[in-house]
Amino acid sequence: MSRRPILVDCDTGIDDALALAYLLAEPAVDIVGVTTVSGNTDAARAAANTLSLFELAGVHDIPVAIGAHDFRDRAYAGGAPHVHGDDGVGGIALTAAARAHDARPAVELIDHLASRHPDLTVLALGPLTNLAAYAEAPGVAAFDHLVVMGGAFAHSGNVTAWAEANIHNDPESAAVVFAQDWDTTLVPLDVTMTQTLDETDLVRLEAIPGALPQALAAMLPLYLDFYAGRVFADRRCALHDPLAAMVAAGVLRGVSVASGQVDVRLERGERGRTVSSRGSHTQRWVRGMEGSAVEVLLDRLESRDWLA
């Protein structure tokens, strides 16, 4: 079987690192490129983190391009050091990679790879700033599918009562992306908060030989510390980006899936909120700006052990 080509657009923090490691090990996919955006850390640091992780994995041929530093309508004001550390990867001081980032702008790299791979899946793990720029760039190639980790519907937000971090950071870009006539799957907090990694999983990860698994194991304690007592009663963390990566790889499908339109609220009080088109308690149908349909995973997924 041919491997599914995936371009990852990310803000390489701890869960992005887990997602990249999973995709490198998943035989069903081929990471053909990475573009970075500010979010968990700034876009340049995210690229440096990605290159270092690839070097630990012995991977030297995946282009990594730096994307937008600032968001669509506001300047980037810093990442989430309390969650991901000052460097985005738990403060473990990754060694700088020997190779440099790709000199092309993110939009140019996406266009190049979409032209080479008509079946390209784009996996967006951070704010949608680069993808909004791509949507508005003239003459760029179409890609096959977009998977977005972001949003919250029946679940509460993780930045405000309503908003999930990736959407909240740049809701204007999210609104542009969700209005496109793209085949899009949204993986929101409704499902990512049900998929967790705990102390037992960390011990299993520590037992896996290799520089990359050991680096992941070293950065995870900070992430677990953030979640413990704040979000979960015990010491466990949500697997936001790894879950979206498994969806993009085609190895997971939602048990409960809605197809509709996604509307992103831009007003100050509800900034970044993703809302449904109907006032139902389940919010299984969601509404967008101009008729674009988005597949949204709103319930549990078929389980699979990401460490297997």
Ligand code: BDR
Second form
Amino acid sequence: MSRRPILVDCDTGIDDALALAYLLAEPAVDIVGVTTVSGNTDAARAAANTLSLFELAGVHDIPVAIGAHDFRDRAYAGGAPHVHGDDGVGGIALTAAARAHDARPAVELIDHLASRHPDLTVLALGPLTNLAAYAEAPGVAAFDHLVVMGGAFAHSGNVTAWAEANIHNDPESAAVVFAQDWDTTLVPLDVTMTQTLDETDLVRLEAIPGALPQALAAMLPLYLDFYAGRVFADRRCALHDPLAAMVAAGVLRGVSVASGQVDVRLERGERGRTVSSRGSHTQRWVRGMEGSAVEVLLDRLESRDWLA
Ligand code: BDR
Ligand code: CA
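Would you generate the structure of this protein in the form predicted in complex with the named molecule, following the form predicted on its own above?
Up next: the whole complex, starting with the chain shown before.
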């Protein structure tokens, strides 16, 4: 069976790092490129982190291009050091990679890879700034499928009561992307909050030899610290980006999947909230919607061990 080509657009980030590591090991896919965006950390740092992680994995040929530093309507104002550390990867002082980033702008690299791989899946794990720019770039190639980690429907937000971080960082770009006639699957907090990693998993990860698993294990305590007590009663953290990566790889199916128009609230107070065009945020409306471009995963059919 041929591997599914995937371009990852990410803000590397602890859970982005886990998703990249998973995709490197997943036989169903082939990462053909990475573009970065500001979010958990700034876009240049996210690219440096990605290159360092690839080097630890012995991967030297996947192009990594730096995307948007600032959001569509606002300047980037710092990442999430309280969640991901000052460097985005738990403060573990990753060694800088010998290899430099790809000099092409993110939009150019996406266009190049979409032209080369008509069956390309784009997996967006950060704010949608680069993808909105792609939507508006003239003459660029179409890709096959877009999978986005972002949004919150029946579940509460993780930045405000309503909004999820990737959408909240750049809601104007999210609105542009969700309005496209693209084959888009949205993987919101409703489902990613069900995929967690606990201390037992961490011990299993620590036992895996190799520079990359060891680096991942070293960055996780900070992420667990953020979640412990605040989000989950016990010491566990959510694996948002790895779950979206499993969906993009085609190894995890949704049980509660709905299609419909997803709108993004831009006004103060509700900024970054994802809602249906009918204005409700319950699962009922999502199931009832028809005929527009965005597929929303609200729950999943099976569980899968991310570490297996
Ligand atoms: C999302 O926001 C980022 O902090 C994480 O990497 C993930 O992509 C979760 O809301
Ligand atoms: Ca991310």
